[in-house]
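The data below hold one chain only, encoded as structure tokens and taken in the form predicted on its own.
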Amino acid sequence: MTAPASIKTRFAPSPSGHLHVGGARTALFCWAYAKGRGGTFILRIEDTDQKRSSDAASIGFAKDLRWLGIDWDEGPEFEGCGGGPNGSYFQSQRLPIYEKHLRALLDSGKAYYAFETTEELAALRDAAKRENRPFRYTASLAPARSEAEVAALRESGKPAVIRFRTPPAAITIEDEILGSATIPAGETDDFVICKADGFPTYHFAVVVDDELMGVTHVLRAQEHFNNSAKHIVLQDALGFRRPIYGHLPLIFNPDGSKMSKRDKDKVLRKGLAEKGVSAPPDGTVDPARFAAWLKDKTTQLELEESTALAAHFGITLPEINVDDFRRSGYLPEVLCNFLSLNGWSPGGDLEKFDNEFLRTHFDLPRVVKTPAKFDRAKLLSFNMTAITTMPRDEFVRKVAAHGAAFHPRFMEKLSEGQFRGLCDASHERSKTLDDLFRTNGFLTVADDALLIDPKAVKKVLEGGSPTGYEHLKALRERLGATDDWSVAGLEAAIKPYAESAAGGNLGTVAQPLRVALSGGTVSPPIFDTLAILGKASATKRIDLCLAHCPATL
């Protein structure tokens, strides 16, 4: 097939949430295909679905984009992107264009209303099951009525659908990343192209914007190949052009299962089960709707719901939409990065590259036809490698800016000087942005508020000989008499100390200060935690935890 002289791709989400990682990829992908060859990239939103669809997703969608990085020449303005002659660019408020093109289907015979109540589909499709032969509605279904019949049901209010009278022939799907297939004659019903609401169904409404804007390439997921044959015959019915498909592969889960944003769902339920949670903390879920959703596994709650529930219990989600990724603090760049390598190979054995490279390079000849498989691991390898590497004060100023987006209260306890101190002490061992504040919420605490592990207590104060408490009243003596609380005088301080009493063991003695001043045995450097800390609250941490020490030991 030959590619039209001026190309144009869209993305074309449903707004029913945040936008979903498979997504993303597929908006990538478009928007690289298109720039790259002095295109023009759409966003369109499919919100004609009122009961999935809702504003504040729509603003989600354009958030994530633009985090990103891909910004579109047409579609709903936002942040300087947007506008556009082809407008609405929101499929709710195009319906009289979608109005005068179910007419001309309806004048032409090529269409018709169906009045079928659920019930009464219900019954047919149990007929086709129990005579064993797939359920496809076709006109001949229908009881026979006149035009002014179906005038006076309409009329009387009674509820119909419109559905497009399928021809009966094969039809073809030339795709660029699949190939050729061909639909069997009779393999399509005569499905539903407008709702008994008014809105016009996905696959009307997509075939109408796609003529309209000028789209030329459909790219999307594998999973709408089949819709492409409803799409075609609809095209041909209006007299529109047909545009280039290409259908991308799934993104799975490394154990071949689809990933979804169920996955969410089954871990929260798994965790909260071995928590033997029952009922919820205040402020998650309501205590109605949690009881509901326990007894049915085939509901969700709200990403705010779960996201309370997990943060409350200490059970970690795993990353779906693009928004979860950006809170757990992976840069946009590798996503894209990473995303890009779920389907497409640049060649060789190149795998780090960025947006630019991307636009550049991206063909359709390099897209996999097979799903591809979700790496955690790469993806969190990738990530810490441009982390590590960037340069210091890049760090400071990403992990800022991460820290005001989703960590503000941590931000308003430390002063500026502790938290440039925090960063020298977590950048070159941070995986992602939120890492230091995940791992260092006891620099935040009050000291006389903290509290302390008691399995550390066990194992590291009250263990060893000398125990883990005699090292730390030693400690705290020469703390005390240290004058230079920085890095370098800290361990001018300590290391001597090691060297005598725990023959040059560092961490002999470094655990039950850790333990003293963090309240576990994870924390940054130990003289970082203590210059971060700063002596007041460094000594006083190591009192209280003193005086908890048993009068045998």
Contents of the next structure:
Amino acid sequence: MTAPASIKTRFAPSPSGHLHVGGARTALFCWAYAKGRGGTFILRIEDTDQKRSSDAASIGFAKDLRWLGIDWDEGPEFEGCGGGPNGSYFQSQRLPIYEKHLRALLDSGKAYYAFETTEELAALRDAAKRENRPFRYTASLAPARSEAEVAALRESGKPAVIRFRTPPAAITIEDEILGSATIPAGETDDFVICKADGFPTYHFAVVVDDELMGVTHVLRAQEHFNNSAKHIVLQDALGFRRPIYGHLPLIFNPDGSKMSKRDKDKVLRKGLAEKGVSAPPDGTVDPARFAAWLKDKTTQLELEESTALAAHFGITLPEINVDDFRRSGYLPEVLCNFLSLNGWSPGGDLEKFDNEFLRTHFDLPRVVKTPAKFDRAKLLSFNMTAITTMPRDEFVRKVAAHGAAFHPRFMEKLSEGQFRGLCDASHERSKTLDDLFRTNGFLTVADDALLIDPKAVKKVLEGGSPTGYEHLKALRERLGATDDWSVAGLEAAIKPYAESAAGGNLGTVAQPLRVALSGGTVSPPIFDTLAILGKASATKRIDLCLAHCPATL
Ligand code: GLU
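Form predicted on its own done; form predicted in complex with glutamic acid (GLU) now:
Expanding to the full complex; the earlier chain stays at the top.
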């Protein structure tokens, strides 16, 4: 198929939650395809499913896309993006447009009102099941009614949907990625194009909007491939163009399951079972909802509920949505790079590239047909490389912005100097922008509120010969006499002691110090830890720790 002169793609999310990484990848490919060819990229919000949509979600989507570096020429106006001559870009605000086209189909007999109740439809479905045939709704199933009878029923307020009278012919879908497929005549039923609440269905709205907005290329997830048959018959009935289709492979977990928000529920159920939790803590989830969720493994909690429960019990949920990855400290450019490799590759060995490269190189022939596997370890390794190789000042700036957004309390507690010291000590081992916040909470507690892990006390302080406590006492004296509290000064004060008391093994003397300063066995390098805390706090923590030393040690 020859490409139209001016390419227009669109990303059309239903704002029913958060932007899933699969959706982000679709957006990225649509953006790159259009922008790399001097075309137009549209963002359209498919919010006709009133139960599931929300304004907040639409804004969330826009924010996530901007964070990823994706801008749109037409669409909702947000941070300098959007606007355009084909609005509104919210489907819920386009009802009169859909009504006009629905009316045209009704008037020409290509669509009709159907009045079956849910129960009646269920009975028809059961009958088909009993007879071992697939259930497909066609006009012949409905009682024959004259125009006047239909009008009278409508007048009486009886709920009705509008169905499309699908022509009895085979439908061929041509796909730039998957090739072509023919759906035999009779397989596509008389599907609903307008719901009883007056809102068009996805199938109808998408066809009208793609035509009116001039969309030339529909790139979307493979799960919509079969829907294309419905879209094609509607396009023909309405006298519309047929856009070029390209269905993108789904993103799977390495175990072959679809990567979805259910994964969070799965991990949470497992984590709670391991901890023996049978009731939710106050303020997390309604107890009845929680009980039902625990019982029925197919149900899901709202994101806010699962996040609250996970936070309460210290369970780490897998990242699924773009916002999860942002919170976890992934860089947007790394996420885009990695997502692009889920289903596409530029060829050769090249794996690391930016959005600009994607824009100029993305094409459809190199999109794969089979599902992509989301390799978290590879993403983390990409992220770590990008973080550890960035200039120090950039790292400090990015960590500070991440902290301001997600760890404001932590940021408040540290002075500028302490924060810089922590960044210096953490940069070369940071896999994410969040690592530093997750592992250094001890810096933000008051000296006398520091809790010391009893296991570390037993192993590190009470154990050894000399014991950790003995090292700590000796070091306390040296540190008390040290005025140069810089990393170099502290090194000069402690290293000779490690030489004389531990045969040069710094770890032996650093670990007791670490337990006293941080409450556990993990902290930045010991000289940095001391320097960041400062003399007053460090010596106070050591004194408080020594005060617990049993007289016998
Ligand atoms: N609103 C649909 C979705 O979120 C878009 C499908 C399409 O691109 O046609 O899956």
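Positions refer to the first chain, counted from 1. We call the rigid core the largest set of C-alpha positions that still match within 1.5 Å between the two forms. Keep in mind that what you see is a predicted model, and the values were worked out from it rather than measured.
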**Prompt:** Does A446 show a Cα shift reaching 2 Å between these two forms after rigid-core superposition?
**Reply:** no
**Item:** Exceeds or equals 2 Å, Cα of G421 between these two forms, core fit
**Value:** no
**Did G283 shift 2 Å or more between these two forms, C-alpha, core superposed** = yes
